[in-house]
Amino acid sequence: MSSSSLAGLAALALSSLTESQLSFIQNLPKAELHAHLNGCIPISILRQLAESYHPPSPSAPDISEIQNGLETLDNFNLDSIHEFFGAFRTIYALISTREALATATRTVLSQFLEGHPPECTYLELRTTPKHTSTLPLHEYLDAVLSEVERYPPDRAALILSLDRRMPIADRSVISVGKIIGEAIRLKNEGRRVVGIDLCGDPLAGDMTLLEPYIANAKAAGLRITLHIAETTQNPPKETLQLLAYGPHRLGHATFLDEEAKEKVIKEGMAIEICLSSNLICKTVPRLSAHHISYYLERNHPIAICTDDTLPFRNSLTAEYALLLAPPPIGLGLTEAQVERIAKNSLEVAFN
């Protein structure tokens, strides 16, 4: 991602580094383990895809809506982040053909894995599979995987996301059971699917229904990561239910209570930390109050991640800058501490 695409505290932290510190971060072997495909497509690529867009059905966004959506995506500020997520319908429409999806995926992979040096050594890209009249589910998965598999296994892999709003077992639509079934099939065929994620509206769905599906995925050799305790409204009982499924990593884990924290520490569940995402979405009031400090104090495994580079106007390099930059801009960690965090990220990867 170009420096002109960066904004917010992460950009400020990056600009505060010395040349030596920047070089240290850039050349540090590290993994990006929490990057959502649709939220990481550069606006320039979305505009390119819009040039050849034709509504595939009467219910699809028309050209005017697409243009309005692109303007929102391009011009929102970090204080109006919800405007961005309201325009996701534009992104879904623009990648609703195999060719467009492949272009978007290729660009996102390149954004992280190319460059001199690249943003990360290894990337686990995640996506919630879609099924449209122009892109059946199996083609969606094949299109994304074909781009991921252009890289060797030690550079890139795919995680399939379950949306909490999905039906559980309806095989006629995109459902939890269907996604996990596809993930198991693809893994058994030797495709580069390494894990299952749970994401979406943090207050939706009945999480007690997931147990047999998560168990099936784990039995097939898939690893599990769960967005968990993202809001103060998430009941502690639900959080403990999700932790009982034995996930290998946790996304955000912002509002774990003491009982949940004790279980996470005891079982060594790694935390995917998205600093800018938490600050901009206001689930954390300031960097000094971020829950990363709790895990650093306990030498617990964490991975620094971007979440969605387009709305959060960040990069993995800029997120690492937040670790190294002096307070109040950053956390003021030592290079040895930052190096250990980067090593953690590679150690908890699903490859």
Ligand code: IMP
Contents of the next structure:
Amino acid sequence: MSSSSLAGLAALALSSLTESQLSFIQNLPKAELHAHLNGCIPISILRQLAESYHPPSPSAPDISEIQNGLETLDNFNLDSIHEFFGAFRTIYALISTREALATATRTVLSQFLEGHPPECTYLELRTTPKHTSTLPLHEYLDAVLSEVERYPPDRAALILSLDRRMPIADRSVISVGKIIGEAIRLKNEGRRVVGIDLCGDPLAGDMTLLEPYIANAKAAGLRITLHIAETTQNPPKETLQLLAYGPHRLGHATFLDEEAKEKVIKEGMAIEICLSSNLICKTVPRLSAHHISYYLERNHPIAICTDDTLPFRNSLTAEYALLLAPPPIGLGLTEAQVERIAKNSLEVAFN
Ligand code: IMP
Ligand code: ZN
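Having seen the form predicted alone, can you show the form predicted in complex with inosinic acid (IMP)?
Let's see the whole complex now, leading with the same chain.
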């Protein structure tokens, strides 16, 4: 079993900081705006959940598959972003009861919000709603929201993710239409849903069909963030289509062409930057080539985020350490620049 939950460049950057730099980062008010619930459950909690796991259906993973899946997750070695999504089958099996999902959610919230000082001042957690025989959709949503709502609104909120592989209109299954409908219903009932995300396999699905759904969500007061241009294979036309929906923030936005960049800058769409995620998934070859520099040079709003703390073995503090640590470990930004980035993150939150 691996010895530490932190590894890679972010861990190195963190260990390179002086005490005063570390304390500076830890005490900066900041928001984590791009964290996927099921990608942020610590391996120790997954192992604990595995102890009481019973396959909920004949097609669900059996105990030995779960054990193998946990070993893979604990020794994650990604060769490309496309290998990433298979890793979630084990996690989804382990959170397939309300009790397990509540435990996982509480742990993730506390991982970000309960330290002294906490990893972030405000957490906007996101999750893709699920429906299984042991955990119907309404229960999934209520379980996660009930944990989020233990915190005051200025500390935690929830974004519902659409997965690019989902059907669009069929409301009898988990579809884009179904999730947007649920998000609007929950918001109108006063529950803590603040936005909609688009995530999942970056090459799946037909993104031309989303427009009326995104428009409905916006009309209901929900804010929009979209994973966009994550790979070189995402066509520029698709990227422009997604930008035309008028999202408030963008996830990754790694491969925007000039036309797209111009629109993003002009319309002030904030970028959720996930440094370790991009390096580990090899969509960015090295820190010095990261598109964060483009936005920093233009004083464009960005938020530093973890994405998935389990596979990427990072933390928000370690991601901020990458900003401050001198090259080649980090970007060597000044404390004033880092402070501005942290302030940005709070300004572009959906709460
Ligand atoms: P969940 O939505 O809480 O189940 O969190 C895990 C899910 O987040 C994965 O199944 C993916 O669909 C999604 N996800 C996590 N990281 C990324 C990413 O970098 N790009 C696209 N989707 C992602
Ligand atoms: Zn993501």
